[in-house]
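Below sits a lone chain in structure tokens, taken as the form predicted on its own.
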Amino acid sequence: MVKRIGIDVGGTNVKIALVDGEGKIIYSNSVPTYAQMGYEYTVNNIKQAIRDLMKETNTDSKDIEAIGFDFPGQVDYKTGVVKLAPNIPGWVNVPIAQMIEEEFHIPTKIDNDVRCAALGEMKFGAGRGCENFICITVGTGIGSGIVINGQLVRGAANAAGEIGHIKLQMNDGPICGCGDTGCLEAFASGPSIVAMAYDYIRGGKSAKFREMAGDGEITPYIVAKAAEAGDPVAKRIFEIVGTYVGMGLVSVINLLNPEKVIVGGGVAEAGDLLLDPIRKTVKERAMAVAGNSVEIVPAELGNHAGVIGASMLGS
């Protein structure tokens, strides 16, 4: 049986999984990233997690066909170097694939986290059987993986898919984490939901999400739960966010004419609260032929999309 290791590196935790050739997770675990300790510390933690996985599953290097990593940020798929991971301080030009190959003598590949999610969805999730689709994640940021004619698109500098930085406003607009203004991500990500919620409260109004948060922070999850409970303000926030995401997708749908748009990420766990306004906006604003031929669906692999997709890199 084919066995591969997928590793999803985030700012807080590193998820690791042993995955079979059918995309089924045989074993999974996570370890803290401890980004503040420097990349060497995290790399050593990852090496130990791989050793622990092998011990727990009674496998060794010759049983593992490949190791794949996904990272948030800019990576070089061809050289196996993490160029820049903005949410993980210190990860600048880190040759992680070489480090792991030298330690375990197993072929190792890396890619961007959303491209890995798209790869997982293409092989084992909502993208099965699709030749052309976009996998978008809506969370702290907004990213996408693009599949055209059955192939993952990486671009000339391995930077394709930055849908979160499509400009929705020519001048001014909210400042994005990239430093520019008017980006989709600045209008419609998780932090945007929280900002809208606090703006409403500052206006002197009461809302269910304020009650639900109690003395804690308001989160996108709490706003979604308030919307599900019928709170009109929370529902309106998701309607606004979904409309913005839909407007960003209209440009992509008109350009690429995909069969599907697969929507995942933490904010997308709100389901139809987010998907319905996306669908409505695409129906109203996309060119008729492209708009009528696209299906907008939720991702199927959830939190496992990254490790499953990463395990398939190079396959």
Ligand code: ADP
Contents of the next structure:
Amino acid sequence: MVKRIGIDVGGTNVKIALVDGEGKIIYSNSVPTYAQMGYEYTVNNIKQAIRDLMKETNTDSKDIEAIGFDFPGQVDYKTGVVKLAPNIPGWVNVPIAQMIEEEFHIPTKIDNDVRCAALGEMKFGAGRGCENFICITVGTGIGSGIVINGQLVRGAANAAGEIGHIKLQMNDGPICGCGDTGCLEAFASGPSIVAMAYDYIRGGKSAKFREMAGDGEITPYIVAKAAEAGDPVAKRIFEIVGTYVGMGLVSVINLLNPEKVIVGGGVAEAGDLLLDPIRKTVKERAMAVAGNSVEIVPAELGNHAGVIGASMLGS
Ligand code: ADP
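Having displayed the form predicted on its own, please output the structure of the form predicted together with the ligand.
Time for the whole complex; same chain goes first.
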């Protein structure tokens, strides 16, 4: 049986899994990233996690076809170097694929996290059988992986898919984490849901999410729960956010004419609260042929998309 290792590197934790040729997770574990200790420390923890995985699953290097990593940031797929990962300080020009290959003698590839999620969805999730689709994730930021003619699109400098930085406003607009203004992500990510929630409270609107959060912080999760409980303000927030995401997607759908848009990421756990306004906006605003033929569906692999997709890199 084919076995591959997928490693999903995040700002807080590194998830590691042994995955079979059907995309089933045979073993999984996670170790803290502790980026503040320097990247060498994290790499050593990852190496130990790989050794632990092999011990626990009775495998060694010759049983494992490949190792794949995903990172939330800019990576060079061809050379296996992490260029910059804004949420993992210190990971600048780190030749991670070479470091792992030298240690384990297993071919190692790396890619961006949302692209890996798209690859996972294409092989084993909502993208099965699709030649042309976009996988968009809505969480702290908004990213996407693009599949055209059955192939991931990486772009000239491995930077394709930055849907969160489609400009929805030409002049001014909210400031985005990228340093520009008017980006989709600055209007519609998790932090903008939270900012809107506090604005409504300041404006004196009665809002259930304040009560539900108690003394704690309001999160997109709490706003979604309040909307599910019928709170009109919370429902309105998801309508606004879904409309913005839909507007960003309209441009992509007009440009690429995908069969499907697969929506994942933490905020997409809100389900139809987010998907319905996206569908409505696409129906109303995309050009007729592309807009009528696209299906907007939830991601299927959830939390595991990263490790499953990463394990399939180069397959
Ligand atoms: P990140 O983008 O930081 O990697 P995620 O994609 O997991 O992380 O998104 C995290 C966000 O998803 C959090 O802000 C959280 O409140 C939100 N979230 C989690 N579950 C839900 C839910 N059911 N409905 C709406 N938002 C949710």
